[in-house]
Amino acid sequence: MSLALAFRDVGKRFGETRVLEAFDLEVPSGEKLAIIGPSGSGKSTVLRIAMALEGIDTGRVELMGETLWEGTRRPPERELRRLRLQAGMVFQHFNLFPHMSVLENIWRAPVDVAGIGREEAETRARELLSRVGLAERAEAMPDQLSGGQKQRVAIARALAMRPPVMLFDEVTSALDPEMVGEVLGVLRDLADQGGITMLLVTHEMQFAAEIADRVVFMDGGRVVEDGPPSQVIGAPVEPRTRAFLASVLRGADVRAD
């Protein structure tokens, strides 16, 4: 079994705050992994470390079989740039370049970072826009899009680099409720096509249960429960997992009223 990502006894602090403690996680290539847990449990930090946006204090992180982080050692900048190409990340707040058209937002990194020819990159960008249902918005500017459309462009932009690992950090949390479905639909289609490894930090429990091969519940910077969705979401063993899910479901009931 080849691993796309491995965290081995990882510790991470921000000042005096311990974010990850003795954190262990292995993600096989091609797996769809949902990471759930309360705010402050370290979920987003896991993704940021995997994307090489944050380092670690102790332990070791491997990405696609190569060492990304080992203790506080920072890889040389050229090596870090190369390793970053192995993962693509979609953030909560889109992070589109406001001065670029939708199309340029997608083709610019493959040209500037990966050295792909402009014509090939634009062709790929248009294919990706069709894939996320936005072919007709190629020449629009980001401020002309709805939140759901911006997030779909952000997904297309991350896919344009053709990374083997895709990281999604609460990609629906900044959206109005009516826009959530269109973004989840794109992620569902992406997961159904197989091949790509996906890590999704999400508060959408039903979606996690549908899309994920495995669910990890985090609390206090550690993995508390790890298993198939039917267990972790459907019949959790750990009391802390049960309490979290009860709280989340109560919140969903309140929003539905």
Partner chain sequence: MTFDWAYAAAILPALLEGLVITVQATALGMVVALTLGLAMAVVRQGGPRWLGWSVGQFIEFVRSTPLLIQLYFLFYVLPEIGVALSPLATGILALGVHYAAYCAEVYRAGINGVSRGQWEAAASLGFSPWQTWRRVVLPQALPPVIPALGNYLVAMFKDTPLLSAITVMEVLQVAKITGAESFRYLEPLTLVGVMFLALSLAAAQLIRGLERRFGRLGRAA
Contents of the next structure:
Amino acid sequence: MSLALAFRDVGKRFGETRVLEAFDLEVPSGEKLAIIGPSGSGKSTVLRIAMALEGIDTGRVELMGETLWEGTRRPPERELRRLRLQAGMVFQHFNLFPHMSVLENIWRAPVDVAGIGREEAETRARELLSRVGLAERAEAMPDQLSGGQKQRVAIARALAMRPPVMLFDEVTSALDPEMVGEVLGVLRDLADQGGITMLLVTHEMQFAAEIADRVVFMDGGRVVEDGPPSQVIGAPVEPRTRAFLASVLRGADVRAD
Amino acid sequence: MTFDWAYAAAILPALLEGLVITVQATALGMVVALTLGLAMAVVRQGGPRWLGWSVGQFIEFVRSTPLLIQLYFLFYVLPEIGVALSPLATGILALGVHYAAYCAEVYRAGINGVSRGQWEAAASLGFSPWQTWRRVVLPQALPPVIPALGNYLVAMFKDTPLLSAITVMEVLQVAKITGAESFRYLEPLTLVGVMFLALSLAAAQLIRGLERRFGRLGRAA
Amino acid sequence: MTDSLAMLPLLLEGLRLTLQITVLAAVLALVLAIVAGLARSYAPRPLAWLAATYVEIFRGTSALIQLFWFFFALPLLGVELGAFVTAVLVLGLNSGAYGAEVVRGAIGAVPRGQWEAATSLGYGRLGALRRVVFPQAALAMVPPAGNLAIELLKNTALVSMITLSDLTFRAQILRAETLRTVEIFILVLVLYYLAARFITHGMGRLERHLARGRDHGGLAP
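Would you generate the structure of this protein in the form predicted in complex with the partner chain, following the form predicted alone above?
Everything in the complex follows now, all chains and molecules, and the chain you saw is the first one.
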């Protein structure tokens, strides 16, 4: 089976802080991988590196069979942009474009970046909007939407570029509790539909256990435990994983990341 | 000596002609300032580091030295290097470059107001740097700075009389020549002052309106 | 190169006059700014109105027009001031008008809670202003005052147009005599630039001095 994403012995630091250390991870195409772990464990950094928003210091990262990062070498801007088309990202704080309508948020990149005709792009955008249950809000401006609605638009926006890999960076963490469900519902549909490789950094353990093929627990910039949800979340082997899950179950302050 | 209303009325048409030149020079100078300033702000933020640094130094230098000297400099030096511009064109260029340095700082504040998440969202969708500026950053950065740019338009208008120093027949130059001919400076200079006061006050009203309209722009999405 | 250095003493002589006018006008502007800035908000109606008129007239017309008016028109009304006094007076009045707005803005930005706290301790309006509000506002005034000081320095170049032999005037004379335009004007620009840097530096020190051992009081950090 081919790999969608591979981290090989990756090291990354911000100033004095080591964010990733000897980090290895292979994600086969089509897999739904959940990454869990405490704040500062480096899990969001993994996604940001895969999206080419951050470089690395040592090691190598491959995206859809091509080298994205190798050591500190930075690919030329053009190359980076081509590689970025292999991945799409949904952010914790949505990052919708506030000056564009909901619909334009979705069709703008396919037209400008992928060179698709405006009409076709708009049709696709409307399809995606109905898939996330927001068909009737096409003409609204982002400011007029609730947090949950914004995040569903952000998912549709990323999907519009049809990337083989989708990265979800704590997409429910900034939402009011009553809006988490609608966003998870959209993610669940996406997972059920299959075909897309999904990486989810999340604090929703129940949800991760439900939809992920595999769960990775990270701490201190390394993979501590890696296995099916039934193991990592259901019956963790590593003491650190157990401690973390226990703190989550106690309702400790993990969502306020 | 008292204010001679009849004389004032007699010279008013000539002064108004000069005022037209003044307004034209201001308008064209502002076009130069707005475009050059934007280019400098973008290069400073998104260009190569050495170029951004150089532009920053240039802005600092232009802002720290008198417009009058810059005006003389261009007026005398451009012909020496083979660039033949009319005094009016030279004046417009000097006004434009001088205020471009101020506008660049205003644009910069607007650009800094666009959150990092917007840049990242654009990158994650594969936008090129040019597309990111055009589609994502500038549409958000520009509206909030329109009132501040308006203030510099008024400031530039008030600096345009400096062009009289290089023989441009704008309104102050007309007033001076009229005064020298008749030995009556009171009426022409007072009229010029009143014209400027009226236009500046009107412009200030307009800018207050712009502030109400563009004062805030939601960026939280 | 040696020749351009030979021009330096002459230019430095001009710089001395430039700095003299800058300093004297700055002192006048400081007094006017505080008086007019406070009067506009806190003085009885006629005085407040007078302050507002002063500020609007001097901000609404331009420094060069004001210089010309005081130099050419005012003598015709029987008031002869001489070029040097005119320069200091007009530039001081001009900067003071802008400064008044800085003072007004900074005092307006002190939270009402500070007034209320002072009143609750038994201070009168003037006492509260003097002991509590003004000292807090002063810190916020320093950066814009620094910018105004640099604008003032740049504006002194205008006095060359009313016959004073400041730095700009001497540059003009030297240029006419030697025709070495580029060297002279670059030298002059650098001199102005250094003087501006000196002001920036001094204002930075003043700000740090005022801020020492104090958070921003009632002002938002």
